[in-house]
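Shown next as structure tokens: one chain only, the form predicted on its own.
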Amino acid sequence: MRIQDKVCLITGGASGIGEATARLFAKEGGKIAVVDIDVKGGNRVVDELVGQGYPAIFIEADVADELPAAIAVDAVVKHFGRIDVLFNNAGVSAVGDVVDCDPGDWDRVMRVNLRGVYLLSHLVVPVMRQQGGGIIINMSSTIAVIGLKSRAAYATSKGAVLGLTRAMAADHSQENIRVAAVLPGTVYTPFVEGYLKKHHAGHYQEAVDNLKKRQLNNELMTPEDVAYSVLFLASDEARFALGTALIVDGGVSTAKVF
């Protein structure tokens, strides 16, 4: 029970890494607040957790929209009384280099991936100050460190999240607010599965196998693999992880297999 009785606000918790983290946090003693625009998915996750006896609520909100985000944070505080862990996980992607990525897609990625992290942190830090501390974990990506072809907007947004993480750690560590980031590699989420089936319909398995070749162990990460890394950062075991960029990418950023 590594996060016993900690109130955990998870954005993008209706699927993928967010869902896996919500389930793991609940099993480890956390009280879960899922915030997402996916009402059906969010209610499904929370209903299953509540059905298993875990305290959990779902709140519909666009994390990059100031008023709904503020209402969501207020709802979590009213329901649970505090926020101990904020996992800024919600994110979107776009394909293309700086020429191919149109301004609308660029703005959408920056709005969710960067503004969403800023806005939820902007709203939750005062709550954590008042209660005497807390933990904020931001979702970056190993792409922020190594780059990736045709992912200009996504790589930029995740690099900015990493910079924001370090700035927040410098600003708020003395207030007992610990800030860190997790940097996964390729994770086989429903989003990735859908993308591969759409763009590689005729050779789906080949596309999956090519992704596996990026990893030193020739395996694709699961959402649960990332969730365990987030759990570590949320636990007291990570009390010296201040501004830390925890890379969990199957070795993609460490070495290349030829």
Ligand SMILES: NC(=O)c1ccc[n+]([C@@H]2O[C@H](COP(=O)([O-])OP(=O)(O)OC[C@H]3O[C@@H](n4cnc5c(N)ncnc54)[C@H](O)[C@@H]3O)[C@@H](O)[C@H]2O)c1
Contents of the next structure:
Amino acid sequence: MRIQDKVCLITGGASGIGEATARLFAKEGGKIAVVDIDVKGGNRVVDELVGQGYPAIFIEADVADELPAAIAVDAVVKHFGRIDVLFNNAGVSAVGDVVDCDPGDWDRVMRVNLRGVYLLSHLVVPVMRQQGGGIIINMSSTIAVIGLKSRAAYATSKGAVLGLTRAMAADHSQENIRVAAVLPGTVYTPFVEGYLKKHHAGHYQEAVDNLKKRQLNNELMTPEDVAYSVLFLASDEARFALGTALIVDGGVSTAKVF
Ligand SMILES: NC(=O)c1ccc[n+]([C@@H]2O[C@H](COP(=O)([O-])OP(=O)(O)OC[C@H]3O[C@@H](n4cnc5c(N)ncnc54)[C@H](O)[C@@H]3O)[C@@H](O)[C@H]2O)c1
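Now show me the form predicted together with the named molecule, since the one above was the form predicted on its own.
To see the whole picture, the full complex is given below, headed by that same chain.
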């Protein structure tokens, strides 16, 4: 039990990496609050956890919308009494370079990926301060440290999340609030599946194989692979991971096999 009794607020916990993290955190003793716009998915994950005897709640909220986000944070504190771990994971993507990416898509990506991380942190840091500390893990991406074609808005948002993580670490470490970022490479989740089906419909398998080839081990990462890294950051084992950018990407950002 690596996070026994820690209250964990997971945004975007209704799917993919957030869902896998909710399950793993529950198994490791965490009390789970899933915050997501996807009511069906959120209830599915939480009902399953509760059915297995784990403490878990679902709260519907858009992480970038002030009032619903504030209500969600209050609801978690009311239900569990505190928030020990905030996993700012909810995110969306858009494809395109600066020309193809229209202003609407740009704003949508920045709103969820960056404003959402800022807003939840803005609301949760005071809770953590009052209780004497906590841990915030922000979802960045390998794309924050390498260039990847046709992802102008997404790359910018994830680079900014990394910058925000380091700023927050500088601001809050001395209040016993530990802040770190996780930077996954390509993970096979509904997020990636949806992208491949939309943009590589005629040659889906070839596109999956190409993604595998980018990995040093020729395998696609699973949501669980990322969840274990997040678990490490959420555990007391990571007490010196202050402002850390934990890259888990199958080697994509560190080496190439030509
Ligand atoms: N899948 C990858 O390859 C990959 C790689 C690096 C980083 N990431 C990041 O990991 C995070 C999770 O991605 P995933 O692949 O699990 O995606 P996913 O689409 O499976 O899950 C994302 C979740 O976020 C929720 N969400 C979206 N907008 C929201 C909002 N405004 N408020 C609340 N919830 C909202 C969705 O409903 C969904 O449940 C994202 O931030 C993504 O950018 C993903």
